Amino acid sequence: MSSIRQIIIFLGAPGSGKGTLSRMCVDKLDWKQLSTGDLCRQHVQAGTEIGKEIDFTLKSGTLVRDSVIIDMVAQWLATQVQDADSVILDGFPRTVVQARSFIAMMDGSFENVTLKVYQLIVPDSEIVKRLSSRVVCSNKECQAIYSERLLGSSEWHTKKCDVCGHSLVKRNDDTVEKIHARLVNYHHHIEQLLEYYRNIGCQVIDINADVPTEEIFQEILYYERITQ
């Protein structure tokens, strides 16, 4: 029987700090984190049936079916977090369609679990600065994130990851043009998604994420204390 008390969704534009904040909550609060991007990569590398479909879909240049993502998340929740009190969903659900399917799955299997949404708010101009200067660990199992602005624009490529020692790389989609396109897509879905959560009575908490991660974490702690 699952001991999950609450499922927490971190909503925010790419580069708003969802992954970094999630890891801090995992390290300091012993929460569990689900990154659908990481989970997709794990399935592809393991050659599972889900992974084969994801790999074929991505190589075809199309989007992975919502039903595949939902099945993957349901499987992970059922098998990986039996002893978890709180679970973070990082990067999922991304659309109202995914959210509806996820809520239906929760109603069937996790009916006593509370759903809470934290929206991390960062100005688009800051998102562009963050992502265009982002470098990441080349190790697919690590993917630690660094900033070219802090490492030095002419020196970051000589640095190694502090976590695993692998080299650092820039992601292909972290160009200014692609970042703007991703932000357009994000804003297209986010208002509908927030409206859906509010309409079903889900608590949505707005967080200013244009501050150091430690300050964001402390605000999360505050809201966790007053909402339990």
Ligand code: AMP
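These numbers were taken from a predicted model, which means no experiment stands behind them. Residue numbers count along the first chain shown, from 1. Only the largest set of C-alpha atoms that superpose within 1.5 Å between the two forms is called the rigid core. First, how it differs from the form predicted in complex with the ligand.
- The Cα position of Asn199 differs by less than 2 Å between these two forms after fitting on the rigid core.
- With the core held fixed between these two forms, Asp71 has its Cα displaced by at least 2 Å.
- With the core held fixed, His180 shows a CA shift below 2 Å between these two forms.
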The other form holds:
Amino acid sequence: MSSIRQIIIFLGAPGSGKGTLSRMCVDKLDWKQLSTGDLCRQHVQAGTEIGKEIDFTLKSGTLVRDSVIIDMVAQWLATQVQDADSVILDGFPRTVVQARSFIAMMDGSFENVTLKVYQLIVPDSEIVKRLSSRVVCSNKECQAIYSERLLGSSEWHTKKCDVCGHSLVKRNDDTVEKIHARLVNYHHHIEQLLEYYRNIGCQVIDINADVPTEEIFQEILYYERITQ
Ligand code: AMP
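Show the other one: the form predicted in complex with the ligand, since we just had the form predicted on its own.
The next block holds the full complex; its first chain is the one shown before.
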């Protein structure tokens, strides 16, 4: 029997801070994080058959097929969340097809679990700045996130990850061209997703994410207290 009390979706453009905020929630609240982007990159690194297809998609800045993502999520939920109180979905669902499948999964396996959506709102101009200066840990099991703007644009190459000590790299989908493609994709799907959540009566809480992560975290804590 699963002990999950709630599943929380962090909805937001790439670079809106979902990953960094998720890690803070994992560290400070002991929540569990599922990042479909991290899972995709782990498949690519492992060189699996599906990893080869994902690699091609990641390089184009488009979305991985819904069925591939849904299978990954189902497998992760079945094996990774035994004793978690709250589970964060970071970067999933990204399409209405994924959202529908996920709700069906919940109906089957997580019937008394609360579903909540936090929408992280950041202007596109800031997203482009953040992603073009983003640096990540090269260890695919870690993938901690840093900013070239904070580390120093000529020094970040020499720095190591604070979490696991591996070197830092730029993600190959964080180029200006691919950032724009990913933003177009995001805007294409977001209105439909919001409408879907409204239609099924799922609460969507808007958060201004154009502020430091600690402030976003405090706002999440506030909502967690009043929506218990
Ligand atoms: P992220 O790390 O969340 O920015 O995701 C990186 C890339 O992984 C995306 O640009 C997509 O190609 C792929 N990806 C991650 N999550 C999903 C998803 N839920 N649906 C489709 N593609 C995804």
